[in-house]
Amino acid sequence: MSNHKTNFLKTCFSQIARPTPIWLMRQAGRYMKEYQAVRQKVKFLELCHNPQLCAEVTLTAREKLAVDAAIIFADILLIINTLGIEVVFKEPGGPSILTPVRNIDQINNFKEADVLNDLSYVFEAIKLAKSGLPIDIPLIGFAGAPFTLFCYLVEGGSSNNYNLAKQLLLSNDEFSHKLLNLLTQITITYLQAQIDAGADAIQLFDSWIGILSYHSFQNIVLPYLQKIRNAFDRNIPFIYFGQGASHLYPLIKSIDATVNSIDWRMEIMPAWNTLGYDKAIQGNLDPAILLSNYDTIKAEVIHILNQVNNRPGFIFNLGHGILPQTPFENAKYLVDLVHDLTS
């Protein structure tokens, strides 16, 4: 465990920390020439399965940006390999699951998940990255949330609207609960193993939760998120990120995450007010701002910092992952600016 006195960890628990901590979702990625150099040698999945390279890209991004936390390089879909399901990453293009899961027989025929062995390369990468980080920089582990994994499994990859996933969720209770329950169990095991390997905090990415209505989220999905949350020691920061989910914030509050990570679709103070000022908040610069120029970036950063007004418990981040076409200099300028303005 890294020192609880680090700015990032103090802020997770709503303690006063200066300067404001900042890290960026997808900070190790395609916008960095160092990452592109690694990727010229290996395909995406080869990189994910190589602990040394995963640790390297994790550490390089942290060091080059001078952010206040590292996040392990991995992919949220690696976990479904533990069920015997193959994921293919097309280049270019997103992930593809060659046999989508759409009936109960398929679930019954999943292989018995052995998370600790099947994903041992992730835990090894965490150990290596942790050993390479400065003592005052924590390492974040992560997983995809059950409903987001459910969407990928049913659709067979990304989708514009996830209508097939919603249709099954809302019309086939037996299928939905069996799959969500299984995904919940393996996610708990996976995140705990990341903590055991040295992760100082964990983030749950719920990329597609925003497609659900208030009622569907409340009745079907929320109990699984609460179950995951309740599986972990309250001394480990637990960050929940629901994309496009501002209509669900009154319910997301009941997950009782240590930190609520929010996107750019809602101003930060109304979001914080709904989610509860007793919890830390992370966000919420629109990643597209980093495609602009220093003046625009500065104006947006000042806008966010003025709203927050030095309230403890604010972690600066983007409202989603950094875009691949982002100039590295703009990302670095953002990090330096936040530190300069809040120190």
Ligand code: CP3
Second form
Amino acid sequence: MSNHKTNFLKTCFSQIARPTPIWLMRQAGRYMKEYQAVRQKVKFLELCHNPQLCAEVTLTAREKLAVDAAIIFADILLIINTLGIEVVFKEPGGPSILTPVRNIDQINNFKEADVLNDLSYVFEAIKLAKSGLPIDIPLIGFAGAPFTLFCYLVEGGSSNNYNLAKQLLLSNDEFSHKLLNLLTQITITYLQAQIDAGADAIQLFDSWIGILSYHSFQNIVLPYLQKIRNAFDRNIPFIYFGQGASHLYPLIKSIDATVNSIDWRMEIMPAWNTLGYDKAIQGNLDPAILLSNYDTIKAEVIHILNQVNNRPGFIFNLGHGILPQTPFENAKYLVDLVHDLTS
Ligand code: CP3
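Rather than the form predicted on its own that you just supplied, could I have the structure of the form predicted together with the named molecule?
Starting with the chain above, the whole complex follows.
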């Protein structure tokens, strides 16, 4: 971690910092014309495998928005290549895994993961992005959380309800623990290598954790999340994003993340109260608000800032990824407004 304590890093540790730091989940993406221009030339996976281009889109999004942190351009599904599993990205349609993982023999036949080598292009992209960032702007590394990766592996892609993944999780202990354990191990290696390459903070994306009951989460998945968290130095900000997970907050609190990233479904203060005021919070504007107009955006931002009421430890973000149809001016307006209102 750089010694230069930026607003973002200070806020992760609940220290006073003004203006309020802001970055946007999925800030490098299709809503941005510079990103579209890159994607005209290369397919999504080619982009992911090209460190120069990944660094470029990371830095361009950071600069154009003037946000307080950059997030390395990559995808949570790249890691499954280390197990010998192929994923393609269809346009439209999203990720597709050619051979979904549904029995233990498949797990036993996975390739032995060589994370450092197989994902070297991500670490290279991190080094390049770091060298292009201003000294006071940190770089966030990330990975998918074990259960969210489990969902994609079992279903073979995105799903409306992830019922198949849930069914296997709840009915086949041997399969589930074997897969979750493996995903946990490679995720720890992956995130540590991102830190070693220069990432200043790490975020774990648990996009589908909200489909689990309190008891299933507690019994089956939570120990893996605690294991990942405890593998990291407490001086590196560890951000946990669980979507649709407000019913799990009393348990998520026990992960002891430096920062809890929350979606837009619940008001920020009751969420913060449950997750613990001693930890920082990140969120939680509904990304759909950015499809409206300046007046609506302003009213929602003021609503959030009024509740937070200058309490230290608040990082402004969206409650989920920015939508592809978002007008760039609206995203930029949001960033400038948050800075103006809190400086
Ligand atoms: O935030 C950033 O700027 C960094 C880049 C980033 C991407 N994916 C690039 C991407 C990050 C942080 C992710 C995380 C990710 N990927 C998540 C967790 C966050 C979330 O949204 O819940 C998940 C579930 C994925 C898996 C994934 N990747 C899906 C389901 C899709 C298709 C749906 C979609 O958004 O298009 C992707 C593709 C993807 N990942 C794109 C980008 C910019 C769009 C691909 C394109 O350029 O056509």
